[in-house]
Amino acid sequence: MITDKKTPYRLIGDEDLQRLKERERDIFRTRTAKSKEIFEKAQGMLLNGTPTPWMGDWGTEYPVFLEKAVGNCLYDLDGNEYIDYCLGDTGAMFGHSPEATAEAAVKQVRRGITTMLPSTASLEIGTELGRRFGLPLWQVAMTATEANRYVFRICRALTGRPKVLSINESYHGSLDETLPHLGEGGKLELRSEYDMNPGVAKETLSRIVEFNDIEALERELAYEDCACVITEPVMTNCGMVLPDEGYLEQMRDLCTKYGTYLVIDETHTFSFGYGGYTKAFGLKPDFLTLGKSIAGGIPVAVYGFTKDIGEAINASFGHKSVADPMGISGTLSGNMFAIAVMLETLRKVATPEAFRHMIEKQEKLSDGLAAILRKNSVPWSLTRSGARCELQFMPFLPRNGREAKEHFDWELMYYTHLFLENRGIVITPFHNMMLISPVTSDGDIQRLVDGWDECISELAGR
């Protein structure tokens, strides 16, 4: 089972490890006694007691059930009060309810939310986003695992290619092209006792390789039936993984070679600045797709492309500005609701100065975890991008996604949020990652430091 896997660089054994796990459970359930009895009751009509499954994965025995979320903090249904450093796996970036966007959504509300008609604030969205990215056409969908499938789509039609080349370990939401793994040999992972897509033709859908590979890049590639290539230009789901000085660049090089089209999947590393990884390097994507955090956690999602590409698109399909031949976007997408508060969060929500914000607080709490792993002589390391940290298992920073899953330890990961929730705390769950908001004050970086020292100090034996 996954959860059967050790870093070799552990610190602890597993008897003293469960004793510690055990202590740290019954102060949980001391101090989420009502969330414990709300989610017994949820099991009679919520699948495992949680509207969706990622709700319940948090490495406890059951989540904790909120109140509210102000800012960068969370408050459970018991009073407990948590620093967040979760911020809803990105969807709340820039804080909870920030005042820009909380009242653009009660202003947009009373105004109307939906009619399958277009507003002149998508004009202005189209804009900010191109001064942003540096791409010329955009089109909203509701989140951006949509976007993403509709940007595959598009590059099928137009290449006449059927298969996605994603990178191994990767995520870019619940599309059954980049859910594969590569299992033994860097085979395609066809099965599995842990399948994350039973029943998909993963043949027939995807290319997988590794993040930094180009050698594999180039090999998928030349065989001619990928459409696109999708990346992000950090990966953020395994634990951080940084590309290679000129890997991108090499990348878009070779898509270019082999016709196949480029999709930058900016979604997390939009934490990286003002426009996200790709203006910060000068990325020159095909495709670009954004959400989650673009209208303050209000489902809304984005795809950018080039103008060559939407001449591709009307020469191939005929202009039409009524209905989409190719079956992209809903009834919902492109509300005016979500436009009208996605204007206002990136205009005065996410801004270069909160941007600089939360870059600063990052080098901040990255300097005071570097340091606790010196001061206990811990053989970790810290992954720094833009506004978030990763502490790895590991004394070198991972390469590529096999790398950072091998140095994966579901127990000791899961005991250090544990650890850390019951102290006021909350980190991304599945890894270690950390995301600074523009509220995120000195004070709840040095209460995270301090609590990530008496956590690993106590690991370390000290």
Ligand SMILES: Cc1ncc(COP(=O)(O)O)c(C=O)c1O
Contents of the next structure:
Amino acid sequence: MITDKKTPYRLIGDEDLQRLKERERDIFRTRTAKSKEIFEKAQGMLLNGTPTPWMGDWGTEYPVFLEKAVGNCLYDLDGNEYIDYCLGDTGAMFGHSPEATAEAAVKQVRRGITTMLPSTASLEIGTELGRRFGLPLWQVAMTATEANRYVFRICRALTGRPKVLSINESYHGSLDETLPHLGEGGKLELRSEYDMNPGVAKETLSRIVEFNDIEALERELAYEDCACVITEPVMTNCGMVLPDEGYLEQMRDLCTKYGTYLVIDETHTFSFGYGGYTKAFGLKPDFLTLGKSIAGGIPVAVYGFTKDIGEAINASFGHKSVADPMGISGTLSGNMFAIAVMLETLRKVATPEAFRHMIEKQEKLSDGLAAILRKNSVPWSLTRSGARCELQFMPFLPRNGREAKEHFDWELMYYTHLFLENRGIVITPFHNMMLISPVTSDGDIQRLVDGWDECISELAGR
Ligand SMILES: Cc1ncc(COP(=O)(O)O)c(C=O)c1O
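Alright, leaving the form predicted alone aside, put up the form predicted in complex with the named molecule.
Every component of the complex follows; first up is the chain already shown.
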């Protein structure tokens, strides 16, 4: 094993890794000639050849261009099929174009897409979400980023406080408040080795603390200038980080003590079950936000809150007291198309049975991966949470974002992802998250276990 400080758990020397990488790059080029052609053509009309910057960030010379995505499979232009464990970074958590979602979309698209009036289906959405997450009042946005932004505004308006406290190395969308990192000596930094955060406002309205650090949380909340704390119950964007026992409950208590709202972002942790992590662990957030998967990936997001907050909104700045409702919600938010598709997806796709399948298969996958690590004496950790699991290149489970990011090894990560991609498997770029859909089969799981086995055994020199 190589033990230089930066990549102590790489298993293999730099030169050998480069040699393997070259081999895999050659295989990739041979398999994906049409994607390369399209990518080169796209340079003339799309910045760097893709519609968003991150679509090009797979560690390959170019991304594969897709023809279609169905169930838990992706199909590229060259006719390659991939079993998908990225699932649109959760947007397609229930598979690509689930039948009930697709049917609802087709039906509704001919009956109206967007108006400036509500449809009756929105009432049912409120009931369904209330049952799952335990909060009585709901509002609809287009994306999870937006939902979080509107919640920040409401929290500021209600508390009169400017700042938002978030967790180091968390991600809640492209929000200026939550993008800074915790640098040396607790100083806030806009850029890190991992994230450039271009254009984020310098005058930050953030307070940032490490996950699982209750002392730091209390110290920062004691300034009494935070409108809200936003957190995922399990960190999912810097690898996965599980909460210490009692941490989220203590966070709740501190928020109450210092008059700060608690916002739980369930956008990824919805994969934990029917009512997300919140229902499973009886969490008591003031606000809950959720997007991406709730309409099968069709853009829609929601935020829920308590009755007291509903009353406070109306008493202070809601439509009953202020005539101008601008600043919260966009024109397309809550459109009848998104609402109809969300309702059908929640009722018929995101069912308790679907979650049971997803979680059971995750356990099967994780058991298989753990056996490979043991067999090869590989000191990497494996985190399991609901329908997702994550391999981290470190010998222990990280307790916070700093520990997780300190052990990032981009070279190794991109290599392993390329290795799997060449064998018809896609996992989440930027880290090693693997998410199970309701249509992922035992055979699919075995393919992924075999892929990692081949990859790790070679790296470990067996
Ligand atoms: C936990 C969490 N919240 C919010 C978001 C923002 O979602 P979107 O990009 O769909 O707005 C993300 C995106 O990855 C996320 O991981």
